[in-house]
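The form predicted on its own is given below as one chain in structure tokens.
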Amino acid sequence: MRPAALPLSVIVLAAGKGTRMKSRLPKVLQPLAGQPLLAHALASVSALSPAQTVVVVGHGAEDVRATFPQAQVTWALQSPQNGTGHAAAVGLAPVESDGITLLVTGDTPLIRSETLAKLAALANEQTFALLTCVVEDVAGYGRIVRNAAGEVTRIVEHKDALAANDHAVLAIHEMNTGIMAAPTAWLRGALAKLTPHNAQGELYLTDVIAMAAVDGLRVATAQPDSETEIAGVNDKIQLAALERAKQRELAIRAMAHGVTLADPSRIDFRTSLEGGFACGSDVFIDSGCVFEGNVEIGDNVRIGPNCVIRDSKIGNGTVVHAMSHLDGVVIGEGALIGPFARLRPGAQLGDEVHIGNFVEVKNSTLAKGAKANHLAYLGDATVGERVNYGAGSITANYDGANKRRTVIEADVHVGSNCVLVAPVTIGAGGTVGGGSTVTKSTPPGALTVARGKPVTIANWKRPAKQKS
């Protein structure tokens, strides 16, 4: 995005304790559709390739690290903290070279790499670039001072302006978002320069604008498309209104690629658009649904109201009917899939399928026209195609130490209330009475009963309640 004399360096400022959030999950931790709030500002800078990436951590730095142990960033502690313009020193300390450097807040998660590439493009030798955005309500937050040419001048901090009764300042709309671009070797001396004379006792990263403008470096600035890309987290409240500001960001693209909603403001996507959810088309997405890691989904695919599907793949014209649960599995095409079905990791599900009502499938496949309609339980297993498995049955698999394997063969059919106690193999084409305990092998073709003879009493009498 650069050009090759004038490498851009980022850093992100992530040391904030977040005491509003009431939490002890370090602010930048916090989750936003389903990532770290801190996941979604690198994901932001990443995009502009930047020479160098470093991330100031200070709360909870530790849990902060171990959270990104693959990031391609340089982490840096700010201990103690002593404001915004500390963190910024810190920042810059392991930055290796010169050029520009982009300051970013960890705790903007909406802001668009096409706006920081944008103010970042401003920035040169001569020139501090800042990110400004006009509010409504700017209470709480840094102004914009300019001159009577409309160049700025300053920034004052909201506590300050209070402090010093300044009605001129606090009626300026036009705040800081804490975004801002400079010449790397001008603001190493720059944040070298600053005291804390404020309301706060603090280093105020904000005090640099002023500076830049004795030192005769242009001050020019860019505007996000809106406001919510600069829109901070500061407590639960605001947390909750930028997840359904994303939420309606991702279901708008979802929309924009084909996808049918009911609803699109009751359906939350905790996964990436880009590679983490894939769509064909025709899909209809009833309300209430939740996506997770990795999703991929067929042409004609329907899913009903409230399921959750994570890191799973739907083939071309399954249904997926209401309440259903979908975590780590595959599943063929013309499938149909619940109401109430629970399909647990490794579950493969072949052409036709069908998983009824209150079904668990877990680390099983089932080939094409394998049916399973209710009440049942399948794990640890391999069906055959079209297998007819009856109600209330379950393989046993666990024997109290370990896992074993069910084979139930093709054209099996397993009636109402089985037991097929594992490891045991159902041989192709036979049956298996209802009610059975079933604990060896049986031979194709076979029907096999495994009851108890059934005794019958004539005129039995329950017992009476005996009286106190």
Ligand code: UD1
Contents of the next structure:
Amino acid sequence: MRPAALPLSVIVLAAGKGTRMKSRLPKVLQPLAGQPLLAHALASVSALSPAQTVVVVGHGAEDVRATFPQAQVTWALQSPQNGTGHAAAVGLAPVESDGITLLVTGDTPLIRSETLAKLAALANEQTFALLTCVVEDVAGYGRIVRNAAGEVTRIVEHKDALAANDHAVLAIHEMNTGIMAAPTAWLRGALAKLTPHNAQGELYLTDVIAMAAVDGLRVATAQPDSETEIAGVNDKIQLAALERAKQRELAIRAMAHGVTLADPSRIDFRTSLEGGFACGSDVFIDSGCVFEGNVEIGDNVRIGPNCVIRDSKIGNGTVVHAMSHLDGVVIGEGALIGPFARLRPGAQLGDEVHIGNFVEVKNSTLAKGAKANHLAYLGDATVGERVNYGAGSITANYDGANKRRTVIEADVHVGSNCVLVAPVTIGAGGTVGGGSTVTKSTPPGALTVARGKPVTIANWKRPAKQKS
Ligand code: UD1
Ligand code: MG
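Next block, the form predicted together with this ligand, ref. the form predicted on its own:
Below: every chain and molecule of the assembly, starting with the one above.
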């Protein structure tokens, strides 16, 4: 993306505590669309294919690192956290190449890689590039101060403008996004000269701008496409606002692929950042659904309202009715699921399987056309084709110490309220009478009834209430 002469290094600042979050979780691990804030920033950065990416961590450093075990980054520890300028210096220490360094804050998750690329392309040995934005609500942000010629001369932090009672600066609406690109060698020297003489007693990264102007570097500015791209997350209110913005973006992406959403403002995607949601054609998704992890949906699938679907694959033409919870499931074509179905990890349902209301399936395989339509539990079971599994029946798969399997062969009919005590096999075509507790395997084609014989006493008189 860049000329080979100017290798690009990226420093992501992610050491801050995020005090305003009022949370034990480090700020950069707070979730946005189901992924840590830092994951979003890293995804945007990695699209630039930089020579090196350094992530500066401090608060909760171990947790942050452990959250990204696969990341191709250099971790730099900033302790104590003495401001963004200090963080930048810590991040620059392990940077191997000269060229351009792009500084990105870990708490601006919606920044697009195109915007970062544009900014990085603006920087060279004579030019410092700064991403700025004119916003209505500028409170809390550093202000971009320009001279009469319109050149950027310095950045003044909000708190310092307040402390100095500087109305002219406070009236500026052009803000520092915190994202900038600088010639690496110059930046090293500038960061070494920072002092903490300011309202927060910290080393401000923003102070290098005034140095650039003095050193004769041109300060070029670029703007993002929209304000949401550079919105920083400092508290839960901003986090919620960005969550909605991100969800809108993901809903639009799904609709652009042809998915029909009953209401794009009432759907949540918490899927993985690398194509976590894949959908065929003519898919309809009703309101209130939540998708998590990696979800793959075939053609002509309908998902009813308020379903939660995580790490699952749903075949063509399948209908998932309202209020169903699917987690780690593979479903074939033309199946009917729910309403109120609970499909747990390892449930593998073949084509045309029916799972009705209040049916729980875990670590079980159901072959084509098998049905469990009401109030039932299938755990650690292998269920054959066309099996009908009655209301209220369960596989007793756990003896208190071990899980054991139940095998229900093809065309078996299990009546209502049965307990199949594993390990047990019900032979093909067999029938289990309602209310049976089956502890031994049964041969194919047999009827098994395992319950007390009915006793009927004719003309039975109920006891009368005694008078005291
Ligand atoms: C910073 C900028 C401000 C800008 C705003 C944009 C400075 C001094 N101010 O303010 O001009 O308008 O971002 O959102 O740079 N961090 C560290 N180590 C530290 C302190 C912070 O790594 O010692 C990291 C944080 O984790 C965060 C980022 O730097 O990702 C910004 O820090 P934050 O405290 O949010 O700065 P702001 O007050 O928002
Ligand atoms: Mg911030």
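We call the rigid core whatever largest set of C-alpha positions still superposes within 1.5 Å between the two forms. Predicted model, so just to flag it, every value in this text is computed and none were measured. Positions refer to the first chain, counted from 1.
- Once both forms are fitted on their core, a CA shift of 2 Å or more is seen for Ile457 between the two forms.
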